[in-house]
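The chain below stands alone and is given in structure tokens; this is the form predicted on its own.
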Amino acid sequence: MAEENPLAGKSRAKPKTAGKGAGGKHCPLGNARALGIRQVIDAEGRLTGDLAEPDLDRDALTRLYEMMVLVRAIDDRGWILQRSGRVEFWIPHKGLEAVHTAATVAFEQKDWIFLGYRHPGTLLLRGAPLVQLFAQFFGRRDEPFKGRRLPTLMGDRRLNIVPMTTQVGSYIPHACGAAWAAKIKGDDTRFLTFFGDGSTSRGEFHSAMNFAGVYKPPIVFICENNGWAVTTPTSVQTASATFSQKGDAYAVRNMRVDGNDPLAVYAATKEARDLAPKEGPTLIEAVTYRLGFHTSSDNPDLYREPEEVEEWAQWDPLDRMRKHLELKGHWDDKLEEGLWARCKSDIDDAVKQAEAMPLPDPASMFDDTFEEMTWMIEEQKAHLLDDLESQP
């Protein structure tokens, strides 16, 4: 995506701190067992980490796959709609197809998961048919936030899916409470929350942190550490060595795992929800790479290194994951090709659906507010109503 951005080949000076990211020169996948970071497979998709391969057959191993390419396959479209004029934001998602994928999978249909950015798949995987995501991200009346949020910020009570919200981490104790109302029910129901490496920042996080290290509520907590919160690198994020480390001062069981192993994330997940009963919460730091850019509004060059993303594009998660597929003879050229070919051909439909779809009444947004609209929500919407009456 670097291509189309408009800023490229500026000048520019770069905060010192610029591409010290997590480990190595750049990416610390390569020395991921030093480091603590939990594989199954290598950059080549061979099974030389220190988690055991999970137990997925064929066609879940398939199914998973297909999954990351769908998302990146969406993330590519977004974004020609965006720079189009069409979709009016988009939150990109390029090489951070594997975490929210493969930890999803490893959920049951009945757990609830509390999304943050960039995670289609997760909807998908629930069922979600893919025109619902389209009418999402071009803000129309029927999808099921009525066209209110902003594009990516998905969800569905149906699918047992809460969405994020743009105060990032703000959602984790909301999570965390939802986990403990489960575990007092007696319900077998568990929890999944998705943030940003950013979000350990705020005090939501040690909150959520300290309540689940003292009530242990079923949940899993996912930190999913890009290196970058928007411009500011990890280096200059915290002066812990790690972010699952935060685990350690709640009493909060915690690992890491290669985020872009959908494997290791699978298998790290997969665990953790399995143990929830009996060990409660735990909190996985997901080591990843945005490759692309942070939102439609940002432009990575000024803040980081092209051989940043250079290094860490040798540990591309669909590359891994194809070369795996391949290594045990699951994946080839054609299905390859015809995997692309079905999800550019089912996105072209969805897009043609969804653009087809109703715009929201603009008076909509004055609904669902409170229970009984009161006096001053009922003014507003009457001065929007006469300013688009007095409007050509």
The other form holds:
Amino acid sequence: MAEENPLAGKSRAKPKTAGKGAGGKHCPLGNARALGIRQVIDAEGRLTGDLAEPDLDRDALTRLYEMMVLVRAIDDRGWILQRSGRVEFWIPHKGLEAVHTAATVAFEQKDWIFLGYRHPGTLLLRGAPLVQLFAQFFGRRDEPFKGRRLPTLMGDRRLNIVPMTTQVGSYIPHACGAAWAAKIKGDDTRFLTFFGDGSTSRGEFHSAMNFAGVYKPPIVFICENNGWAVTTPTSVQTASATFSQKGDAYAVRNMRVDGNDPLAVYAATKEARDLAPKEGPTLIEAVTYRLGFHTSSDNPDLYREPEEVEEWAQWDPLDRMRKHLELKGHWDDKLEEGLWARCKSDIDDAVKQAEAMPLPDPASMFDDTFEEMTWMIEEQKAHLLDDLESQP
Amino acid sequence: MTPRKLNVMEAISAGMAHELETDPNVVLMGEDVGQAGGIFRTSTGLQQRFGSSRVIDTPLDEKGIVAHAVGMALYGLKPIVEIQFSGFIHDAFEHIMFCATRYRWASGGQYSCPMVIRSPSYGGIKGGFWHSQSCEAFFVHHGGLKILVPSTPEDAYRMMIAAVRDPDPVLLVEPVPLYRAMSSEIVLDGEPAEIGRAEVVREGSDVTVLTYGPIRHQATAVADELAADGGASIEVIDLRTLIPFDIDSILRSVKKTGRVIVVHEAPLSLGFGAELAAVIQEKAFGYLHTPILRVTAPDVPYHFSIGDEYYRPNAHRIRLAVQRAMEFEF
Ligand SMILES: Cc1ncc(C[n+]2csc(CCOP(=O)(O)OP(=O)(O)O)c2C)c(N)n1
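To complete the pair, please output the form predicted in complex with its partner chain; the form predicted on its own was given just before.
Every chain and every other molecule in the complex is listed next, the one we just looked at coming first.
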């Protein structure tokens, strides 16, 4: 059947994706099937016939794509704002748009998500206004964390999104423990958490896998294998052939998907979420690539070849999804142009509004240390404010 | 030997290079320290020079890095371990405080763990509460670890060498905000700093300011300004070593001035200032004209968007403390 489908790639038997990274030196996606990397679409947006095409209608597909584009546009702008000194720090997410957006869509609003720092789409998909994100990037008073956290380390309790802890990987057992708690309480809340390949080296990852294997909490762990942890390649993190196979050691169901294929991520995550109440945890390794710098303080020239980035850019998740939509007749150049224009002007507005918002007041540093402030904090606060009164 | 002009980062690098060069048992390990030379570039070129079995890129696992270094030290290597930011050292706390420091004592002196743990610290880089930590006081309590706190290029170079050669585990608290901020001429002769010796940065007769880390430079600037304006005469002492600290230099100064202000970036409660205040009142109570004052951060986390300006102690707050000390009446 798939042969008749105009979306089906001709390359199903042996992948020959028109020079698009097929058999690439750096990017394994052209050789996905042999490597056990599950796909729905290939580099040209055609169905590969591997994972079944998920049941998403035209609206759902275009909304997902529109979000991926908005997320890319946010990164473009965040980078410019940082380079021009208006945002203090930036953690890029270019190339990583597919995993978090598609996985978020596969979950329900009541489910909890323990977020990383390259996932702005998760907040937007759950209803956070764009200006809230930019207010966070600018460290403004009226964003949910009151300007206390590094830009892009986001979350929002109203949206059931727990922010990351800053130490990478520390929160994996927190997510697992929360899922375990829901199971103990008999709630049908399910859980999702994202972390990088580097984070799997920390003891917390192994502890979470171990507990997850034993107690079977309803959680989906997504390891975003983006090739690098700062300057460290995955080959230094682990000698295992895959990150997903680490689940085997702990009896945690696992799979490996193409993280630049939003439909594969969606399909895998949706299935894992559906299975979670009965079968418990799943570890999904999403094979993807950080096209940008690690952070605004990084210099990738020191550790990676430009040709590696170029090769991966051939598998850009935005291009693939757009081509897929075009093949389906859902998309064209005019829609594309309109979308980018809309994203940019929405971002213009959000930047303008957010930047005009006030910074936090020094007194607010002392709030939230305890539910009720101790006399010690009260005294230190009074003392500091007194000193600051005369500070120029 | 002709001196070379180095900033703090280069001085740290030169210290490590010297020890890697002269002692084949020295190894450097940590996240991103090898091929790329560390996220702050403090080990630029060292892997290329000494090879990847001596300058080692590790998995992202602070506990694992330190724990394996403990094993290396037991067997006779001298590991220098880089923790990327001091905020991430806590994962390794057990292995630092209750393994590395305990092998000597708990084996009746048979084993020891000479190793250096580099802990890039302090705020001022808009880093928020994990990337701006001054957490050295955790490592004071319970003993067993020497703690060095360089805040000049010269000290960075010589303390690195002293730390590597010390027979016990050493925590080297590195001043991130100073890495590229200042440089000076250093003779790269491999001479180690003396552990346990403070530096009287500036002599004075009215107030003793005890400090360490980058804020030493603000304290010195305040002292210079006051002197120029005909204000109080401040003696600034950079402790340089917290464990063991230089009690003789401290008491000599306190007996002269009778007024003490401790200045550190770390939070107030049980910060190193608490220990200094306790010891000074035990040993020099009769010489004090005023209570011992502390200028520190408060007991709350380091704020991202306004922490550098309002959380971190600064020259203004040091000046106010001097004024309070001078105006104090019983
Ligand atoms: C415990 C800990 N150690 C070090 C760091 C500094 N650091 C920030 S991000 C990062 C790399 C993380 O790599 P990975 O988990 O693969 O995620 P990625 O950044 O590639 O998305 C490191 C080492 C940290 N945040 N936490």
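Between two forms, the rigid core is the largest collection of C-alphas that superpose within 1.5 Å. In this text, all values refer to a predicted model and were calculated from it rather than measured experimentally. Residue numbers count along the first chain shown, from 1.
- Residue 378: CA moves 2 Å or more between the two forms after rigid-core fitting.
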